[in-house]
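In structure tokens, the next block holds one chain alone, the form predicted alone.
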Amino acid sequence: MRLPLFAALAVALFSGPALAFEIEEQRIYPADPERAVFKIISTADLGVFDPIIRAFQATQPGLTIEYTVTGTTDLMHAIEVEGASFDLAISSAMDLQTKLANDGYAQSYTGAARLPSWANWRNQVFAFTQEPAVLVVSDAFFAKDDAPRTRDALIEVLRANPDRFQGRVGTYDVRTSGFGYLMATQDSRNSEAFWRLMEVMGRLDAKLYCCSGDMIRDVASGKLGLAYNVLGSYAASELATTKGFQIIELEDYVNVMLRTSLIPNTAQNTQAAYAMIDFLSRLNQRPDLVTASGLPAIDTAALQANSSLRPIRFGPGLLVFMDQLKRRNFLRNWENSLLQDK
């Protein structure tokens, strides 16, 4: 006897051994129960990626999609350690995605010809957005046009106003956030000001966060005066509906993360994965989806027009801080700066 659609999906999707990685959100987009389910694991919030999933599903009649949201480090653990079965992995942590591919956990796909060469690593890791890391400041702390515009200026403001900013500064906990670790390591390569900023924030009892959304909400409410290295796409999306904060792209430099996808070796529905990679590579042709999702598409002209934007490039440099010894040393220095007497 055929099970009802949702019962059949529950059996198909959730039977088998339990997985240890943390699932933050999960949604099934049902269609034809006779077709293989397309399983995506992603670090992009469901509210952000929902318009893209629905638009893609419209091009694939009958395709049921399971979308699972987890953290950047959990995503890597799911694929590398647990061997979880997913057809596509989407992450904001370029370094972790690159390491997965470099260590043999990704399948190749040679059909993504629409992407510029710098957005495709070894036909295994495919970029489809370019998203800046920004400073988000509260209107309760900064009048319009009064916010610092460089890291040196930010350090000066914080040093000059310790009482005002004590416990009111936020950033990522890079020990647990893959995206936060990526941004911090890139900062350390770009500027000596990074470590001075971390020490100042540490003296101010900086609050540490897992996620951009939490930081943005606390800045908007006035709980925080500012948050550093927030994912700009999430901040812009929140600003469309929430007031009380400003987004600052620092003028000395702006790290630009490329959100990427890869096909894990455990993938079963590779044809759907190929189709999704192709669909994402054409995101710059769908301004409606860019607006709806808040995810900026790959745009070479925009990068060329603004010299302060520094896209994080694929290559061996991304793997430097994945070395266990270098990671331990970096985290020790970070803890000495941020945690200090804690």
Contents of the next structure:
Amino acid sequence: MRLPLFAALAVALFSGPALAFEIEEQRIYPADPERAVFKIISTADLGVFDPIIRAFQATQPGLTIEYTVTGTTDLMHAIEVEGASFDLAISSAMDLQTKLANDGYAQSYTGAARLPSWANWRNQVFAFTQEPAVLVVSDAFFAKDDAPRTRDALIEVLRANPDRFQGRVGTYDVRTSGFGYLMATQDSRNSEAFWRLMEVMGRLDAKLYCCSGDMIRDVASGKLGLAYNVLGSYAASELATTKGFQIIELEDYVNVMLRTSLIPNTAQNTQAAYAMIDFLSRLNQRPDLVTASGLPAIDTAALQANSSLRPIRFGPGLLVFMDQLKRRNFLRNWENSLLQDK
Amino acid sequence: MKVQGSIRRRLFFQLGGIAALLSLAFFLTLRVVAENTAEATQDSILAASATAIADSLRSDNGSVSLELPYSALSMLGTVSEDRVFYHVVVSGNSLTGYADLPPPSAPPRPGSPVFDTYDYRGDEVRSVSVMRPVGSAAQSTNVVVTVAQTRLGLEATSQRITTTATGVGVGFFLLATALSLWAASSALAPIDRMTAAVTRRGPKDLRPVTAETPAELVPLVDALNSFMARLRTSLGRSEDFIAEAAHRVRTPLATVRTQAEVTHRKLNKPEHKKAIREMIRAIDESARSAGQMLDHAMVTFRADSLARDDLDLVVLMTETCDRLVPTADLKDIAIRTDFGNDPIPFQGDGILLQAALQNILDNAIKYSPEDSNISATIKVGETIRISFTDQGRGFGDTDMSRVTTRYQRGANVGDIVGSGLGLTIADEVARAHGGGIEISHNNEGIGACVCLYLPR
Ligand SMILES: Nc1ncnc2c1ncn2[C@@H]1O[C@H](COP(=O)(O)OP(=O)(O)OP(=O)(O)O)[C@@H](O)[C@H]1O
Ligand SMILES: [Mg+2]
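Provide the structure of the form predicted in complex with the partner chain, given the form predicted alone shown above.
Full complex below, order starting with the chain above.
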């Protein structure tokens, strides 16, 4: 049983004072007797991933799983800069994962042949969910069939009722949220309407958020009239328990983010990582887990059925908005639009 | 004969070797060309990407800024899933991108990009660097844009090309080998044909070879034909010799015999008479030998190119018997013929058949006692069987398998004159016609039964 000892040593080496990335949550799922340790670093909340981890652990006797939740940029930092030892990195920021793989921080796993080609990049980045970015509107502001269906319609509505929506619109703060940045940059590629929408929201003194959860809560409570670019999977699972809002997939196009996993170079327990990637790529065969976690599994047919769904493509194109100059320019434009009177 | 090598094998291996060489050359050429094309494709995409980046360089109040175009990098991802790196350097200072990307091996000039291949971050990469002056003519800064891409896609392509090229090469080789096998066979077909033509001939067929002959074999066939002509002449000469010798010996012998008989009658002393009788017997034996040798030589000669005349065996038999009736009468022997008058047609050499039958009947008369019967029959069944059954001394202890050998006489001959060629002649004639002779004891009592059978 050298592996756990070794892993513990690695933890001792990389944790402690040197640890610079911020751990939001951490849970250890112990196995008894313990034969190996599997360390996951992830951006998905414990509440979301807990059922998946338990189901996976059931298939791997003797495997202790350590699940660490952090932000998307922290995850990137932990692996790229700090070389923290994790066996699997799960992130909702495809661009950061792509950059990690491109820059040589990921290992290849050729066994996961089950995935469609658009859900696998270089046998290093493996998608296992497809999650749309949606518009969430409050019931207090919009009647059932009244909500705008396109970005142009949304801009119309906001322009027509400035008093009503003043301080009542929300979106991601793309400066701090990797997911928000990814969605905003993809929007800027896809549509001219995006910058106009940002202008309008800026004039309405939009509230900026770090996380989808907070936005959904504020929309449900009526504090916000609407929130733009909310993670659809979170909204859908929130809707099961909370009333007071609607989820709208805009009809002009919907960005679909792929949640991905990769095996960092520093991984110790690659066997467990391979097993987990295989387990995740078969998520569509476990409707119980899809329901419990609220994470929609990879489903090519669903994407083909709805032509407005645009899954974000893997590839070096995703590196473009990672460029420091490009990012600086984009954020300056974004700030100019959204933070006009500050 | 010493068998050394095989033309067919040599042809096959030489043609196969040539095919293998050609296939290999073909394979290598295909690979080189295809790999160069694949490399050129990657180079041109890289150059397009670097140019797109260079095109979006701007001068901002004296400093250079860059709005990295999305397509510049995304175009590199369309063909393969290769890793992509880039670096933009403004007069020696890194502006953006991968600062640790190695600088170009030579300073690029506007319009002539520099391509390099090196290892970077664990993989072999192909890089291109373009230079672009940015700013006003008076105050321009030199910007170098480097774009690099790993070569896994290229490797996969070259792997695919290699597989295809191998398949084509092997296929080409197999086809060429099969064709060379065919070519070797067809080149050697005339030889096979001539071999067949020569082996098909009877053992005594010495006619010249007239089969269609390829030019290369004409000297060989000419040599063979002239050899056979010489053989034929020499055979003919020895036949002539025998015939002539027999003839030349017989006439004087006849004279000597007459003289001896005259002398015999004149002499009175028994010992003198005995000596003359032995002399007469020796003369008879010599004459008989000479006659039989002549017949045998005639048989050998005629059997070479056997005539196939339409014959009636009944007529032939009747003639033979008629000819020997005087000899039989001398010993009061009756020849009983039993073959009716219906013709039994047969194709063959009448003279030879007559010689054969005459020798068999002659034996029957010779080895029978006075006042006995000889039956001559023809039976037509699966084969035509002509049998002569006598009531003579039979073969006794004689080894019947050897009586057809030349000059071989039986132990039962006593003082009967003979040369030992009669049954040899009969046997050779029968076999020349595709039949044979059978020698047995007379089933109905004493005597011998000699049967000549012929195919129908
Ligand atoms: N009808 C017969 N009865 C008994 N013996 C025979 C008979 N025919 C042939 N033979 C035996 O077979 C031998 C061979 O016969 P063959 O005719 O070849 O020779 P040959 O009669 O002795 O001499 P020739 O050449 O003068 O006829 C004879 O020597 C004789 O012993
Ligand atoms: Mg005889």
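Superpose the two forms; the largest set of C-alphas matching within 1.5 Å is the rigid core. Positions refer to the first chain, counted from 1. Computed from a prediction, not measured in an experiment: that's the story for all the values here.
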{"property": "Flag for Pro296, CA shift 2 Å or larger between the two forms after aligning core", "result": "no"}
{"property": "Large Cα move at Gly47 between the two forms, threshold 2 Å, rigid core", "result": "no"}
{"property": "Did Pro30 shift 2 Å or more between the two forms, C-alpha, core superposed", "result": "no"}
